[in-house]
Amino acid sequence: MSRTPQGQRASLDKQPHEVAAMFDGVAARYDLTNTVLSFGRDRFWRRATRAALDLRPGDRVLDVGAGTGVSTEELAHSGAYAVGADLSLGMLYAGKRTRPQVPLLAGDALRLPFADASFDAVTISFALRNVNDTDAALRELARVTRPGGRLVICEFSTPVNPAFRTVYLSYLMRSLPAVARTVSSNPDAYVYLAESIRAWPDQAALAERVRAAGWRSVAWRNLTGGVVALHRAIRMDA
């Protein structure tokens, strides 16, 4: 891990304690700080993926990488009842404070404390580019759901737009950084999510690691020209 005197940042092989340090170090103004960012955009990406789950009322969805609980609030909205996983205590911490009924468990992607097929659904916004085995990680969501129940990966991607692919990058490289600076409270951890998704795959590539981990009907959607990316999936039967 790295660290400078305005706080710490994970580095690219993710290591869990490190990850879920960088995390508690910018939790006390992560929802804040992400809306700056995307310029408002955020409150858009929950909507969609919350849509895109398809949710009924009683279904049980989970959302991992819940991070405050602000996504998991937003799929309760459908009626379902929705629970939070997340591996770093200081999130989960922030958000029993802001939003004590929604419920929060600690929980790491590649060892989730629930039973085979105990999901509806599950989903994982922004949270999947930072665990250091992302197929092991879409085995395990797997596992806890249940033959036909539903996955959407949201997550950062690649615009498809060559002329505004470069200006996103340039972005995320030079901007991000700084105006990180004025609004969160461990600006460095937002350098590494600038170098983590430089580095994630694009759409074709993690469709594939998808279907490769026991998942069908593995699609795609593009939000705000590919800056983000909505994977949908199918439980295969068992």
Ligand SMILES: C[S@@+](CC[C@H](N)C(=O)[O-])C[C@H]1O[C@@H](n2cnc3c(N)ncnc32)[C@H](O)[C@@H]1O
The other form holds:
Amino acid sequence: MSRTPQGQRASLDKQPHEVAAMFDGVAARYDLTNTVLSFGRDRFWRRATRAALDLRPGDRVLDVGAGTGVSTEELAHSGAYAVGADLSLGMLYAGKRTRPQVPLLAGDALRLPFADASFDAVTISFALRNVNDTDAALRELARVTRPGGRLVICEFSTPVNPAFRTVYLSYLMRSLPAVARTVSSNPDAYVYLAESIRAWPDQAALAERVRAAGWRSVAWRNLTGGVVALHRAIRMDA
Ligand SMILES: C[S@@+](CC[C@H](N)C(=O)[O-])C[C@H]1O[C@@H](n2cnc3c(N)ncnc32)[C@H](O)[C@@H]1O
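Could you switch over to the form predicted in complex with the named molecule, since the one displayed so far is the form predicted on its own?
The complete assembly is shown below, putting the previous chain first.
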């Protein structure tokens, strides 16, 4: 964990206590900072995640790494029963204050507090990148999903156009931390954000890891030119 006058950030080995503490520090202004730094695109990415999950009224859907519940709230618009789980109590408390109607509970993506095959669908938005064992998290998501159930991962990815990729990486490494200093309650977390996005597998590499973790029919769709990718998959039969 690095501590500076700008706040604190986790290191790239993503120790759970460091990640949770970093998000505790971000929680107070998380929703606003997201919308500012993404130029409002976060709302579109969330709607696309809900559409990709193809939820029906009455479905049970788990949102892992739900944070303040902003991603969970969007899922409930489908009529499904959506519950969020997160490691950071600070994020969960912020969510309880702003969205008291959204069911949120404390839970680690690597040891989810649910029985096998509890959900028709599971999803994880901008959180898989923060878990220190990606493959174990993908297997744990499969464990709590019923055979034939759906997974959608919404995560930052690799822009497909090389010229746009160069501009985007420059925004990520230079402008984004500077803008975060003006809006976030923990600006240093946004240095971690930039570093962790750069170190994250591209679309094809992540798809391969999803497959290896017990999911079939893996496919992805790029959003905003590949700034974000939605990976979707179906839980293999037992
Ligand atoms: C960038 S926020 C995403 C929040 C929300 N899903 C969204 O779309 O805005 C990432 C969240 O993942 C959570 N997180 C990180 N590691 C986790 C883990 N191992 N288990 C559960 N949540 C985790 C963090 O606490 C944080 O709230």
